[in-house]
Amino acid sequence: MKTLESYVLGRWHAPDGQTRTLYDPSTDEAVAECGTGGIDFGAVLDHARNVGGPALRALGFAERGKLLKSLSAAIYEYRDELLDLSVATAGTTRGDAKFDVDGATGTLAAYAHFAKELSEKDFLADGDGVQLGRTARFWGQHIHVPKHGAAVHINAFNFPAWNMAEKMACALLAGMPVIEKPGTPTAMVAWRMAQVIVDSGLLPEGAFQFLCGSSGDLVDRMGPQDVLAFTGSSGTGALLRGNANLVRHNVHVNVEADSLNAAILAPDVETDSETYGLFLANVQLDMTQKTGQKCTAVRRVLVPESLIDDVATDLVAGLARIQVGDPRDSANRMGPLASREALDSVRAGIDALAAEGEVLCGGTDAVHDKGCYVAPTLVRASHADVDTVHALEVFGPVATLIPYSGEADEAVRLANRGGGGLVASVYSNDKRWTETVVLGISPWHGRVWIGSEKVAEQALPPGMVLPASVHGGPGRAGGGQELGGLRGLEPYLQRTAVQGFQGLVAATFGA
């Protein structure tokens, strides 16, 4: 069994004390042991605030982008290896491990382009300058800097690879040093991956720092410069948001949480069409794609009335033939979840689920002896306002059918329901219709997706984040934002406005 370090102050520190053990989901085996006993975690902060960051905004933004296109090609080197690790340690099939890892990687060398249309300059000029007085000659220019603290990523455990780099992306770029906390039960992926980076020396001293388990007091000491990121549960999101500390120094907080996402099927859809096909992979794909721990994967599939027992009659088959088992199989197109608590936490959820509705595959029976297995479960709901279906969101392979009139404006009510989601997906061919939802939903949703006839062999699946577009969302999504291309430089960014004579503001600050 390894035992999993830290990386802070400039070295690999061995847990002190206490540890916890990981455990293969596939099999119950225990893996690893981690624990972050005997870190001195101001010490960690002030390492990153006087050490990282000096370093890393003294290259710029255009050598930054640089970095990390370095930092992503040395990451890919090792991809097999951390794939492996990922359906030894993860409980992931090789294709939901490509799934995390290269989305790491791709979004690392996606900032890498981003950074291209950036400066050598340590600031960046926000929007053109404006006349403030009487004449021109008293002119304001807004510009962003750097804020001289540190970035404390709390990541999820669903994508041990991806979570921490799409961060770290935003972070670095901006000229923040990180300090990247894993989710527990999947931590070897990220461990590893730390060590690579690590190894690489292409990051300046003090800019990435990794704690393997517990962070301890890390929260109870943060400051006004610094960030902290987090990706989980709304309850944990919450707790943090409320922490004394970060509330006395109004440290920046950013909050990816629950998020009861919906795919809404339009009453022109034809059972015959493209779009219904292309609703139908998507969400059996997200119901089933890394066992149905993603942040964006569908919990609320709203249906026409019509269509329903077409709907289910259909789902219910294509669920059948997903094959559950130990992704060492190339057999098994999905693996466990990732931790006997997840299968406890799923299995309730199912529970719950099931007293308003009717189970119409899956449930919470056992798939196999050993391992956190569950078989995708799809449910019906009696009605459209159950309470429940709208409230709890199961995370794993489990989505509920939910019938309606099929009206535009009852599907937008239904959809807003979930109390704030990530990502809402929409599937009609009628303009005015999408319309009409598209307008209704997105002061809720943090990114809208429509599929038709007319994308139905071109876009990606409403379950995938891209680098390019914000990943996010109101409510109980937590209120957050990452990522949208340059915009996800902003939480680590001081806005500020310069204000003097034209003559030297416009020539020093100015874009």
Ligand code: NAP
Contents of the next structure:
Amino acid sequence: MKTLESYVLGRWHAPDGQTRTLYDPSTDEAVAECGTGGIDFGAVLDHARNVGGPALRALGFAERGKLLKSLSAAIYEYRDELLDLSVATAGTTRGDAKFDVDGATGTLAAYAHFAKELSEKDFLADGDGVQLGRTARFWGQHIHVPKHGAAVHINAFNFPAWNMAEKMACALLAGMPVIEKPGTPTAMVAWRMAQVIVDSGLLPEGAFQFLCGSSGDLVDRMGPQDVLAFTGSSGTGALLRGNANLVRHNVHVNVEADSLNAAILAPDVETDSETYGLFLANVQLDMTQKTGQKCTAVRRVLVPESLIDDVATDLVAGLARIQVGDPRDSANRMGPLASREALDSVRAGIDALAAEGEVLCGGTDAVHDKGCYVAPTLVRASHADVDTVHALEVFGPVATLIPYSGEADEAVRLANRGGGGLVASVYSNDKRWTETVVLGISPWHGRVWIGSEKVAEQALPPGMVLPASVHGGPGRAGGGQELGGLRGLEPYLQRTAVQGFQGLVAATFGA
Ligand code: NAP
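With the form predicted on its own in hand, show me what the form predicted together with the named molecule looks like.
Up next: the whole complex, starting with the chain shown before.
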């Protein structure tokens, strides 16, 4: 069994004291242990602030962009090893592992590309200058400068590679040193990636630190120039947001939490159309990719009453073709959940959904003797306004069909009952219906994805988070926002209004 170390204060640190065991969820075998006992978290923050930060800021934006490109290439060299490790320790199929690992290198490369338009200097002009006085002599210009603290990233277990890389890309490009903490059950992939990053020698000392295990009292020691970006459940997000130290120092906190993502089928879609095929393919993909452990996976499928029998039949037939088992065997198209805790939680969730409807396929029965397997499970709600489906995230290969009238206003009302989501997908070729739904659900969603005949051939699936579009949503989704091209840098930058003589302000700080 491997011992996973943390990388802090310029060296690898073995756990001192209590450790947590990581299990391969495909076989239940113990694969590693980790722990952060013995780490001085205050010193870790200081190392980032006092060593990593100045070194990164000295480089300027354009140079940091080039670093991201090299980092992406360095990790890509280990692609096969990382994919194998993910399959062997995290229960992912090879396709799922690619989604995570290629997502990581792709996002780093995308940010290197976005950085090409940035200056060599260490500030960014924000928009045009503006006349503030009686004449243009008194002038104002907004600028962005990197914060002088540490970016602490607490990540979820479901994307050990991508979650770390997408946060790092934005913080490092902005000029802030990072302290990365992966979700423990799948930390082995993140740990190996951390080794590759450290061994590459690309980042200045102090720019990258890695905690494998609990974050201890790190959050209680953060200060006003630090940033906390968290991805995980709503419960943990709320706990961190309410942390007294973070509140006292007004530390910027970005929360990416869970979401009851809806797919909405419009009544104009015919069952022999390309749009219908796209809808079926995406719902099935979302339910089974990464065993449904995607924050953007569809949980609620709103279907007009006139179409719900067809949809139920077609989805059940499609899901029956998904072979569930050890992902080391490529015939298996869906692996296990990531841990025993996840399995218990998903089974309890299926029971709760089943109490308000009918289980059409799957359920809570054991799929294999060993491992954390659950079958793809489709539930049909007894009516549109059952409560649990609009309130409970079952983080696994589980979705619920919800019958509705087909009216655009009804679709909006039901989609928004999720209380704030990361993404909603809308399938229609009716322009007016689509416009009503998109505008009605946009205040409650960070992203709205529209599937139609026009894009059926090339649309990337709604569950895929792209670096050029924002990720995050209001309400229960956490209220945060990440990515979205250069918008993703904003949490790590201070916007400052510089006011003074135009000859100085415009010439020195203007675009
Ligand atoms: P989680 O239990 O909330 O854990 C998330 C992270 O927080 C882990 O690194 C965990 O560490 C850490 N953590 C837990 N308690 C903490 C505390 N008191 N103080 C500091 N850190 C703490 O969530 P998860 O089970 O890993 O992830 C699944 C959830 O994440 C789902 O609800 C999913 O929807 C959501 N998610 C959201 C997004 C998004 O972008 N919005 C993306 C992926 C997942 P340990 O693992 O060491 O306990």
